[in-house]
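The data below hold one chain only, encoded as structure tokens and taken in the form predicted alone.
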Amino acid sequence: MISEKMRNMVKNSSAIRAMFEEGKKLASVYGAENVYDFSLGNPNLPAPEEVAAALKNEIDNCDPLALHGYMSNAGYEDVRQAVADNLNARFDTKYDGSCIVMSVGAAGGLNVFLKAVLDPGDEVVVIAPFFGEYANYVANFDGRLVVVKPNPPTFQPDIKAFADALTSRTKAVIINTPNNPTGVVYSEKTLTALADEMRKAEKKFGTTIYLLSDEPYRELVYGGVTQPYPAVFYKNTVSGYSFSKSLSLAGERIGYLAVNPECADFQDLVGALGVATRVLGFVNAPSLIQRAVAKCLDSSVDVGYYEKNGAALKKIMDKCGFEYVEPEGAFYLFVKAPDGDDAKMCAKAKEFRLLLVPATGFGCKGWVRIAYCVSPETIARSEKSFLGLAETYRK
């Protein structure tokens, strides 16, 4: 018999996933290219060039029992320091190599640090619309998911509520920006606020909250906005960086924990993160991928290729006279059901083919996520099928 814990896990599995899975079953029947699956955030870019030269470059110069056994659970020390000494050249940080833990993507990462701070019954406050499987994440260490309420249609944080779930049991507080699933950057202004409360927090209670700023999506922002890096306004953070979209390298599942020197306990917090990182069984990062990305640091995908699919989906949106939000980064749509009921609203989607993924499991109910990251060729064969999808609410 499975655990109870996993059993509620399996039963609340991710609405992503789900959908996903059923793409392929209608792209059975219906064939791939008459399906529209906008379920999954799996980049659909190559990775770029330097990635191939750089892997090579390291199989056939590199000591082959060097270049595939273990190392320090944190990461090869080079890669460390080449990550700490790109992230200062960009936000001006003051990072060194012991600063950086090198994870097993940003999921990884993630779970590394909650099991490095959490005791049962913690609270970890996350901003809504929120990445999904945070509450497993979670859930996984026994903490406690504390969840703001969303603040549309700008989806900023809304500051007062943010305050409000503030307790002497917050461990951490979560962000994503760009979000998933908005696409929407925190602003400066947003930064600051949610900084200055923590902090007010920090003090009134007499405990330490750290930032755990989910940052997958740093590199695909559009439109000359810029993403402002949350550790420059808040001490305490912890910034969790994947290459799985910024390089197009989601399977290879490689990332890092970047903690920032000024935070509370900085010794014990990285050494419990190395530790962490073995028992929680990833023993260490891939080492040959570590190897490669840091050769790649200042490496990206194609951007605009992106900004220009996110364009192309907008205009058929407004043929259909759905309401959505600006995306200034990653690569959704965030779109509202017109009637407020997003399961409805992807149902009646899949009869036209269409897979979109319900925002309720992102603590969002009335709006879908719509991931562009896709062919050109499968937004534009889109078009009839949400053009009949919004037909529907008009009868």
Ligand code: PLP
The other form holds:
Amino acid sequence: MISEKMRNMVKNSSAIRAMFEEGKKLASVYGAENVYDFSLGNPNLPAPEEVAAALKNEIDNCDPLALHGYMSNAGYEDVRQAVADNLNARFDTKYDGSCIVMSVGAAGGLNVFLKAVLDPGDEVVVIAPFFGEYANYVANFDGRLVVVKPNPPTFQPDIKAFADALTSRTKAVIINTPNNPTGVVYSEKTLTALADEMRKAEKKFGTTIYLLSDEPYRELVYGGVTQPYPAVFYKNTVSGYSFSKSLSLAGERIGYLAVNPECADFQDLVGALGVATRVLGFVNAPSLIQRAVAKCLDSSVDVGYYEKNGAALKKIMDKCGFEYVEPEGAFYLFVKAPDGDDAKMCAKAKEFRLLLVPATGFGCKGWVRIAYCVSPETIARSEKSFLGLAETYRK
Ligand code: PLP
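Can you now output the form predicted together with pyridoxal-5'-phosphate (PLP)? The one shown was the form predicted alone.
Expanding to the full complex; the earlier chain stays at the top.
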């Protein structure tokens, strides 16, 4: 018999699987090109050429015993130093190799961090809408998820509601900017205000509150918007990064945690992150791809491709009369369900062979997420279906 905790997780994940199966079923009836699957954040661009070249170079030139063997739990020292140098050059930070723990994607890094810091009952504050998997990650370590309500239409966090969510049991706050699912980039003003509230709460309760900044979309920003680097606003920050989106390497499972050198209990924390990597069974981040990404730290997929997709989709939404959040980054368009019922909108969309995700699972009822990491042709062909969907709201 599987555990009760696992039973809940299986039940919740079957909704996503059901959507996946539904897509396959629709594709078999109507043809894959006539099903418009906007449900997954799976990049639609190949990894930049530099990645293949770096992989080949490692295979051709590295000692295979060293390349394929065990290593320190936190990753290769030269790779960690390269990541630190790259961050310092870009964000004026003061990392060295000891601050970096290579991880199995962002998901692996987030779990490693939570394993390292949570005692049962500790609270982790997230700001809605949030990446739904956070709830599972916090539950993995018997933490308590505390959700700050969404703040439409800007979706910059409601600072008063955030301050009210911080308690003596708050161990960590997770933010995600550029944001999945809204595409919003948290501004300097927002990051300053969040940091001020966390410092106030630390002082009030005599505790340490870590900021876990989940940044898999760091490079994916549009239209002259820049993403301020959250760690410079708050010293107790651990930045989680992933190469899944910026280099289209989602299946390779590679990322890192960067611990601010001024973080409380720095040595203990970094040590615990390494041990957590081991005891969670990752042991270390995958070797070959770890070495390759270290040579591609300044590379990125063509961000303009996603920006154009977003612009094309926005035009369709305008024609439909659907309200949406202006996307500044990531590759999601966040659209308001005209009658406030996101589940119904997604069910109706399916009748037009459109697969969208209801945002109730992201803690934000009444909105839907459209992932535009798809081909421009898919977006162009989907227009008629979206117009048909919009028509149903006019009847
Ligand atoms: N965090 C956010 C906000 C995401 O959107 C995702 C994936 O879509 C992840 C974490 C997990 O990313 P990874 O593939 O690097 O584990």
